[in-house]
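Here's a solo chain for you in structure tokens, the form predicted alone.
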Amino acid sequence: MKTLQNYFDAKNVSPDLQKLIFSLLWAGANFYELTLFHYDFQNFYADTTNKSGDRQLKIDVAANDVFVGLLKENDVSLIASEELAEPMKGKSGGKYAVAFDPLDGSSIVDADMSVGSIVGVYEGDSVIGRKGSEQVAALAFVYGPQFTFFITVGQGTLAGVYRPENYPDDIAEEKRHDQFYVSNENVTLTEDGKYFAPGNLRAAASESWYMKTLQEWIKAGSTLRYSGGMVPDIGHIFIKGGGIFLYPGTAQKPDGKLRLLYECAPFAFLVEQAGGKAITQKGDRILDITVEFPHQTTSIFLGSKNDVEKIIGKIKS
């Protein structure tokens, strides 16, 4: 397999952006190898809540600490995390602002299911007032039987895998990067997929279009793939080459619960670069939504183009 370094060199990705992406990959690898495998699941909850009012797990805090620690060592002007009430300043004059969900799916980690991390990268020193279309890179990591990743730098979406080697401590950093391989440098979503990952199923009780759509998928023989984790579910769509993930809102909570900045915008970038579509329940393009505050939420429908367009048509009809 081609190394990620070879891919970046062929795509003429800037050295600064390469360095940041590799640092993010190492943050994911360090968390995967040093924290996730040694976590005490008998001592689950922290004594804190995040900005959205969710009770934090100690592993959420641990993941956040790993990412923040490595980002502070990079040319990063702003660090915005789902686990922080407000973004924190990085290096003065830093080139990039980074927004991330350090551990997506933490509520299912004690059940030994795959979880992951989501990252969006912007040039500059702010994320407020920005649109997802301004991202220069987006990444998603899946922590499962192996550490896999999906990356876009605006030149398509790639899938890759981490294959750790036992290198001596004094080996050059560039050589260590060769542990990240590209398994598919052109992830492409078919226009019609056979998989569906329906989030917020409770909404089907009040939203008739949702119940009807679920029944139609089942009758059509579509395949349900839903774990309760956004990263593994969308990762499955990337690997299989098509499908739809959705998290709709309701009349009481029209914008759902997924965060625009930390989750939806990065995945929308990855999906569009793979030839898919990512829109809100109203049909607005996710990447055109302006971030007004860090923990802003949005409904989201993304994946194969025709699947997304069909379901939005049902809502509007």
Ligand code: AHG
Second form
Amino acid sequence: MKTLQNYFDAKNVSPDLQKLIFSLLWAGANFYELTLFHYDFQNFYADTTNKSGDRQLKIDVAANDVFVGLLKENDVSLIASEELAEPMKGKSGGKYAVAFDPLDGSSIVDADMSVGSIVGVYEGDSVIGRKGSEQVAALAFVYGPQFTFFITVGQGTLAGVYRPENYPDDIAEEKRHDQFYVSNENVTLTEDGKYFAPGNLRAAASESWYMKTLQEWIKAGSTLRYSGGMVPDIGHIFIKGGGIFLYPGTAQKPDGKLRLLYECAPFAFLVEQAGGKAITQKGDRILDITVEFPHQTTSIFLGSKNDVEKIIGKIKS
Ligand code: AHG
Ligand code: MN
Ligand code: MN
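Could you please show the structure of the form predicted in complex with the ligand, as a counterpart to the form predicted alone just displayed?
Every chain and every other molecule in the complex is listed next, the one we just looked at coming first.
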């Protein structure tokens, strides 16, 4: 298998961006092997809630600490996390602003289901007033039976895997890069997918278009693949090469619950670079939405182009 280093060299990715991406991967590998694997899920909740009003788990906080710790050592001027009330300053004059969801899938982690991390990288020192289309890289890590990852630097989307020779703390810095391999350097979504991952299924009770759409997928013989974790659910679409993931809003909560900055914008970048589409319930491109406040949410439909476009017609009709 080609190493990620070989891929970056072939694509002429700037050394600064490479360094940041390897640090993020290293944060993911550390969290996966040293924290998550050994975690005591009996002792679950922290005494805090995050800005979205979710009760924080100790593991959410632990994941955040691993990422923030590594980002502080990097050329990063702003660190924005789903688990921080406000973005925090990093190095003054740092080249990048990084936004992330350190642990996606908090509600299923104690059941030992796959979870993940999601990251969006911007140049500059701000995230507010920016659009997802300004991201220079997006990453999603899946912590499952293996540590797999999806990365885009705007030259297509790659899938990769971590193959450690040893535990991370035993390995010299310069050897770390050789442990990240590319399993598919050109993830490509078919225009029509065979799989559907319907988030916020509860909304089907009040939103008739959603109920109708689900029935049509079932009648058409599509396959349900839904775990309750955005990262493994979209990761499944990338690995199988097509499908749709959605998290719609309702009349009461039109923007749903998934966060634009930490979850939707990075995935929209990854999906578009794989030839797919990512839009809101109104049909607006996710990457064109301006971030107005850190924990802003948006409805989202993303994946295979035709699957995504077809739903918009249903909502209107
Ligand atoms: P997080 O764990 O970061 O709060 O995000 C969980 C998200 C996402 O992973 C998943 O698709 C969605 O929540 C599921 O939400 P519902 O339980 O509301 O369907
Ligand atoms: Mn999440
Ligand atoms: Mn989270």
